[in-house]
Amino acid sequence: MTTADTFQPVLESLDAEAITTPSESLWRATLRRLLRRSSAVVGLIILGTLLLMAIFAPLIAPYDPEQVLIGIEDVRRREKPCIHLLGCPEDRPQHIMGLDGNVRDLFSRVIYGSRFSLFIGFATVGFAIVVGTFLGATAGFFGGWIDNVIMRIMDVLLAFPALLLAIAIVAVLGPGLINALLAIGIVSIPSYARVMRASVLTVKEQDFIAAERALGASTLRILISNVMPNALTPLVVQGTLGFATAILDAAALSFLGLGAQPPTPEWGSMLGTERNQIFTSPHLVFFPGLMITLTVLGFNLLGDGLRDALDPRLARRSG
């Protein structure tokens, strides 16, 4: 009997799950981990509602975002929420968080707003990250003085208050809601190339890499193929986290009026118009104020459950 003979029917006997690659295996087991943190599956909870939201916000508001309802029924500006169930008067047409200074119903502006934040936590992410890894990765892998030039760059980045550098570059490139998140997600960039390069400098001291080189693989191919899929671990919690940034700095480029501009229903612009209704107005400032904190927490939440399923020690510790 030889030895495959031998071993055989062991090969057959194991689980499938068991054989699987280690990159399987590895999500696998962050997402096992990732679900039995408390704090992680509220804030999933909160970012699936929010999603659903976003999702179904043509089905889920009465009314169109930037419909002035002057004519069409009998309300006044800034009228206080009316809820048939809560006790307001079945005559008086319902407006689940009222009126605006516009006379628009602002729970259909709040829902339709949950779209442009997810759209602006994916798209200033999303071209931070791009650009901050490819810059990282360059950094950390050739060295020398194309590291010190990236690196010095996004110093200086990194010198700027990114709020005030979003800012001046909005005030040169005009007020809008694109070239707000074109700002966000340039002064974005240093955080992420900084988190690569450290991660890259890392990976390619790895005994695999050594082998690769000697088995003659091109610098790009190991780069791309080998060193930079091994390195993107901690950008996956830098990226959650920063949705919740660039959330909160958009919020406030548009309050200051650079941002998304009149009629789009935006949280922070929302907040901004009616900023000086805070004691007589009230809700008008809470609800967009409320979603604002709820996204941002929820982004925080699932960032922190990300950074301790996906730490090794935890890990262990978990068993």
Contents of the next structure:
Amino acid sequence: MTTADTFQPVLESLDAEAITTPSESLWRATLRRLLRRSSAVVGLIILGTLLLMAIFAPLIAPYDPEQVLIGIEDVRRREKPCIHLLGCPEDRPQHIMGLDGNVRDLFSRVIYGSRFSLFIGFATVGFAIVVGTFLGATAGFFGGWIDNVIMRIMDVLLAFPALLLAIAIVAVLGPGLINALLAIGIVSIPSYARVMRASVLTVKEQDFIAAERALGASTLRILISNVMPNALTPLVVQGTLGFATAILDAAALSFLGLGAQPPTPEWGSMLGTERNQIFTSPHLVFFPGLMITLTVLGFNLLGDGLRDALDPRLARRSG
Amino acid sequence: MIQYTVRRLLSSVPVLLGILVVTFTLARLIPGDPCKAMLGEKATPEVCERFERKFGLDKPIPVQFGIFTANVLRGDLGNSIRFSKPVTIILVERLPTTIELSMAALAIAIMVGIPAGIISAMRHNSPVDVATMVGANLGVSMPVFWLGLMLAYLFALVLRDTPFWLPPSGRLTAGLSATPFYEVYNIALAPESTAFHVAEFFANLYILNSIITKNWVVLVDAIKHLILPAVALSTIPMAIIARMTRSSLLEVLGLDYIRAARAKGVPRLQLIVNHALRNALLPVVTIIGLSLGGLLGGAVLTETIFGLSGVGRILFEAITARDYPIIQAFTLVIAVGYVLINLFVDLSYSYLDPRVRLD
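Mind sharing the form predicted in complex with the partner chain? What's above is the form predicted alone.
So here's everything in the complex, that chain up top.
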């Protein structure tokens, strides 16, 4: 038997196309794997709907979210939901989620609220990723006392329960949506810094970095073009899951009256201002909370899906 | 082991010092004048001057920090500006509420989360598994304050005339009181002594106190009041624990030694409990330790909703009232507790998995 004979069956069993066409890019492969997971698809659908809701809010919402309807329609404060399809008399104005304590259409407010929750997510995660990766990369790349100082500060931040620290920071900055976002951003910096530092540490001793340096690449260039791409996977996963945490924490701050202030149609604040009406008008608490839950669920499902899709090893493990 | 414990404790010192600095600085940075916040906007400069001298607020900030640190090291956490009594006394009154709430929540989370994770892993990809994971995903996504309010609505209003009715607020029904165990058993304690405060601390853990004093009416009432807030607070850690147990157990079940045990004919339940679970629990223990911080944050929200005057609630009120000593002391106690819990979690590794060498 010749060598050629030995390899023939192997060669035949390989897909000729797979050998000739270049392998698909990381992101395409990730997307393909992501779409195979039903939970991630559910997450994408939820978030897609939410995004459409935020973009087309003025078209979907039947009323202005801050418009007080007293004197305009024959309605009362905190009126229960009235849906014509479900038997509410046709001569009554339709408010599918009812009216709030200031006689505003809750459905319109809930729709506009989607804008705030997405904004909250982007703003806090964006801030925390930028600051966190910078600190983590600096600590990991330079090591020594710089590493020690930065990471000990991160340890101190992590020693406080996140929400309590955020409350304390808002107390310093003063209540308001932007300050609440800043507080949540600051509180979430350590997790990104840790992820980035760990990635830098694994990459920096490898031969291709030494080769880059031998070629005369600057530290900044190495960080941006060699280290960053290797750290991207855990950062993307952490960031997506970070959206969920940020939205929950921001809602909690607003609920306590430290975040978005009335009449802003922010879900946590809507829930907080009506929380004492839970026994008389539960719909005012139910709908904003349901929206927070769905949004957070969407980001959690997508985050989990992304983690599995970006790291096949983890996917096998969590089965 | 002892050497490791000592080293871990020593390495916590810089973090603890950092916590001290952060708590002190944050409290000072909170805008507004404590004098005006306490005595009202009409307080005259003379009155405020006396007020500041009384609480040491007229001294330079570094001096204030030095005094604060020295006092903390002596166990003196200062006097509350708002309540005009030592912060330690307030801690003795309030901390038990939060401890009882967090422990109950953690117990529920562990008792439901771990079995749910095990069943999920044993019936991998079955409808039970899918349902558990959907439930877990919902659990981590629900805001504590929303779930708490909805539970209160359901159990206190909708089910009010059924045996499932549960009270929506407070720790005990009005009119009931938990007689401290030291009074029931006639233990003579000098008032205002340390022993007295320690005894009072334990007496304020109503469930423990009513078990010791065999006061079953109060016990049942206290448990009834605790169920709703504890369940609301438990969902997030419960979901995290269930997910972690499942994925960790699935990983272990794929290992060779499990296959060998199965080939040997070890019954399935015994295989899980005796062989797989011990190894699978390690990451679960880490997660339990980490979720305690979240529990304390969640306690602020749960205490607000269910009208419990615990640590979370009073800390929130102190921030609004700029009661520096309370803010400092309570954040300090919480952060130190958190650091110690994590230390304990690290140490428990070597017990659970002797392969983890602590060095």
